[in-house]
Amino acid sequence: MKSLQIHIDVSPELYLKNPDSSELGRKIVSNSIEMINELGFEAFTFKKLGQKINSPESSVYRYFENKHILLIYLLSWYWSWLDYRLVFATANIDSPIEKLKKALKVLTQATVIDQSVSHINEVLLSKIVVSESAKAYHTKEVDNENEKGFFKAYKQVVQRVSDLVLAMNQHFEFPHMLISTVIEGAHQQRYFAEHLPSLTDVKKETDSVTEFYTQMVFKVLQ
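Kindly supply the structure of this chain on its own, in the form predicted on its own.
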């Protein structure tokens, strides 16, 4: 039985031509994820991407203005996909406690392949989010890009779960700080577990990251 295919919307501000509208565009996106994960963002170029997909470098520029915008596109896709998963995971749950627990699990658990999106490797993309995302917004243009809505998808994820925090404790003063800390911290703990294990307490037999951040959030909200 063929799995249901979903479509993830990304802001039109982030592309010149929608890459999801053609086979070449989808190939550009999927191969750029593989190459950025393999080479790192600094070493990745449109020329190398064109060589890999057997297409002129100029064809990549028809879709994306530059590799910085492509990176933001990839990150926005990831956050829009995560937002979709949050909505799906928390639907039809009445208890604010259980709803927040489900949301925290989505935010902190290890990424697995989503068969409903055939051309995106979510596992590799999540690695890029961890290792390269700061390069998207630690720039001189961040304020201008923020005004254009480049980071809307990430902010939507934080807002959605912040609303769940306030449903638990309407007087809590720092919901956005709490949730953005959870997201960034969970990513770093998984990175540490893979590369610098002495900096973390992750255990292979349990999902220590999700357990830690769930405990932390609920203790803070008590």
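Numbering follows the first chain given and starts at 1. Please read all numbers here as calculations on a predicted model, not as lab measurements. Basically, rigid core = biggest C-alpha set you can superpose within 1.5 Å across the two forms. Compared with the form predicted in complex with a further copy of the same chain:
Ala43: CA moves less than 2 Å between the two forms after rigid-core fitting. Here Leu16 does not count as shifted, since its C-alpha moves by less than 2 Å between the two forms after the core is aligned.
Moving on from the form predicted on its own, kindly provide the form predicted in complex with a further copy of the same chain as a structure.
Left out here are the partners and the other molecules; the chain alone remains.
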């Protein structure tokens, strides 16, 4: 039995040469995920990455314009992957309530299982999403980059789940606000639980994050 091979595409605006098209490209992507986790985005450089993969930094520059755009590439990959998981998780479910519940689970649960779709370590990538996402769009170039479609994948996820919200309650005025609050909130709470615990009430070994946000959404939609 062959396992289902899904393939995640990222907008071509985000790379100079598709990293998925060569061994070097895939090494750049997978090793950058590891390095950003180890060093944090600030201390991560193309030079250090080059040393790790035994390639000159100039080779890395042939794939990505700079590390900022590489970060957006990684985040886009993540959101496309999540979007795929959302479609899959909500397929063949009729009840809008159940559909939304499933979707919220996908959005708010920690990524633990490494069902590794490819050369990408989704668990490590999820940690990058939690710790570094905000840096991708809190820049002076957001508007520009937004026009170029850099944040399409993320917006699509928000749109998909907002539609589920509207399917449950057509008259609800703030579906995007609700869902972006949930997504960002869930990440935030996991980060706080680890580093600034007095800002949250997450208990270890329970899934209070999913519990809290699921309750929240359904109470708001009542």
